[in-house]
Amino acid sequence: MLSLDGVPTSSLFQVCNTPHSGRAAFATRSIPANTVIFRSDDLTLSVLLREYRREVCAQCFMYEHGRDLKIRDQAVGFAFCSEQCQVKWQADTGDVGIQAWTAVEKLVKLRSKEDSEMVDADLPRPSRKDITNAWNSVEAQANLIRIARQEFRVRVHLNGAAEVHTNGDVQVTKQHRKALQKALLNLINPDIMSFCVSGLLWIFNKPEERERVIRLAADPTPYHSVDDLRFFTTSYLHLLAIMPLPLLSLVTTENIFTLSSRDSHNSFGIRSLEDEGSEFFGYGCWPAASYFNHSCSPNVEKLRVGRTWEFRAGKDIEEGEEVCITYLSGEERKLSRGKRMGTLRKNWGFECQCERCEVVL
């Protein structure tokens, strides 16, 4: 069950606030092991790595392990295990959400291949300050596109009987097609890009539910790196020359840093299920599920089932005890010390403080 701002709530756990790490779960009972205690359906945003979209699932995350579905569809660039999962796909995209996809597919396969591989963890972090010049930078180039988008919408609404076209006082001119142009020349990052799309259709969807990421804790610094930072500013430039005018509204800075800064420390990754997770093949974002904070030494199992995170108590859990996941994957598990702390401060951003880390072996 979930509050109404997307708090999870049940009989066995109550989310708190703590002094120490932010809002955390506390069993209210105890716990027998291997009971269920929650389930997070609550997907927000997802993406699929690009060179796992031939044999991963769009809707369901089945994994074909290096063989391709039968099921593609190349309009959008995805791929299904079965015609239920790509009718139940298309219906929670929607129209809008399909052009979306159509229009980002079609882009991407007009350019050459880009480098879309993470940044290495050594180069530097943007900092705020850089962060918000690089958004400032583009803000002109945007409210250009902004207007040339404009034009289309009264090209389209007179049916092309109209020779010269405005946008309330400005006049479309030149300047303003060659910005849009411009922008269809930046480098392509198809992941970040499909992070923003992913994102800014679950705000078009689902506008109810928005306060649900916005609570969650935010990172003022999300991006990896200077080149990270790059391609989530000319992703936003390249969705303001290429989205379907009902999402163009959506498509701003505001929008875009809110996904990646709530997403940074709370996103989940999408892995192999039969073999402790070796492929990482994408992630996501269940807002509820975030709620659950680390232990190297973690009391409660998550188990990926489908779109649906299961957690279930992996030992007795005592009332009043914290209720813990683990961030790690299978083998990160396995690290010594302070290669798992290296691992988490790099990926989520804390210093890990749990039973395990605190014995120095």
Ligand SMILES: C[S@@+](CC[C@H](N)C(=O)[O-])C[C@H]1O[C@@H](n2cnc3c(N)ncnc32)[C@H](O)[C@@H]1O
Given for the second form:
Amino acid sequence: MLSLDGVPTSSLFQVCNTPHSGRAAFATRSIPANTVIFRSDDLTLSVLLREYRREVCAQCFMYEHGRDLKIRDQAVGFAFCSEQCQVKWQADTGDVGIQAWTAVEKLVKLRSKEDSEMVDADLPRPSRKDITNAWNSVEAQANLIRIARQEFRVRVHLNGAAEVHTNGDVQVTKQHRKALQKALLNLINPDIMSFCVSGLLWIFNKPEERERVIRLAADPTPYHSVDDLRFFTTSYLHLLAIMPLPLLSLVTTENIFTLSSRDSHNSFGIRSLEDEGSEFFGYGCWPAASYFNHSCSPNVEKLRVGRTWEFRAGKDIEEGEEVCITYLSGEERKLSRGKRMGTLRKNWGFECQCERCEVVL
Ligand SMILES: C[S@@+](CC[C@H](N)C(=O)[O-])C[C@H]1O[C@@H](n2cnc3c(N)ncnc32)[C@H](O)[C@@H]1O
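Mind pulling up the form predicted in complex with this ligand next to the form predicted alone we just looked at?
Every chain and every other molecule in the complex is listed next, the one we just looked at coming first.
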């Protein structure tokens, strides 16, 4: 169950503030091991990494040991395990969403030979100032592109195909069209583009739920590297140039930054269900599941069932005890205290305050 502001409510736990680790869930009564304490099926945005697009169903994330799935939709660039999943995906994505994914796929295919890999070096993350400067540096070009797109609005309007509002006073010149063409020449990182499209479509399709993401813990410096930040700013310009017109007003630096800053501290990896989740297909943000803090000796285990996360007590939990999952992968759990803390600091940006880490032997 969810309260109005998206914080999960349950007869078994409640979400409260803590002195050192933000909000957390606490058991409101004793919970026997193996009890399902919560299910979260409120996936907002998700990224299916490009290298897994043929093998993992875009709807239910089903994976058959690396075999290509039977149904592939070349236009949008996703594969499905069944017609049922494809139909559900199309209904949830909507016509504007299908147009958006088709535009991205067309662009990515045109530019597929480029090397858009990022170097995962241990360089410092861009600071708040770096981030503000990077977004400011593309805003003038962004505004020119917006005006260039007005021209399409006018054309669409004159063709009578759709009722749109135009800014009739602005003259579209060569300078505007050049800004748009220049944006399309930037290098592409298809996974970062997918992140932005998935998030913007979610805001478009469910505007009333935007607040639920905004209330999540925010990371003010969500970019891993200078490359990562640059791919976000260039994706912004690309999307302004290619997104279907009904989505254009949502393609803003504010929306894209908000999505990154919430995703950074709240997303769940979408992994294979066997081999201790050794295959990493991508990630997604399930707001209702984002109030469980991390522990290096968790009392709750999470399991993905299709698009839903199921949370089950891994041991008996006493009334008043904090209900915690682990943010570490199977292998990472076995690391020493120092290495676990380092991994959480690097990937999540916090100093672990869990009981196992607090006990110094
Ligand atoms: C998914 S959110 C969990 C809910 C969060 N506490 C809140 O108030 O929304 C993850 C964030 O919670 C905090 N957190 C989770 N586990 C923690 C821990 N063991 N020690 C310190 N902070 C923790 C960190 O700030 C982390 O980035």
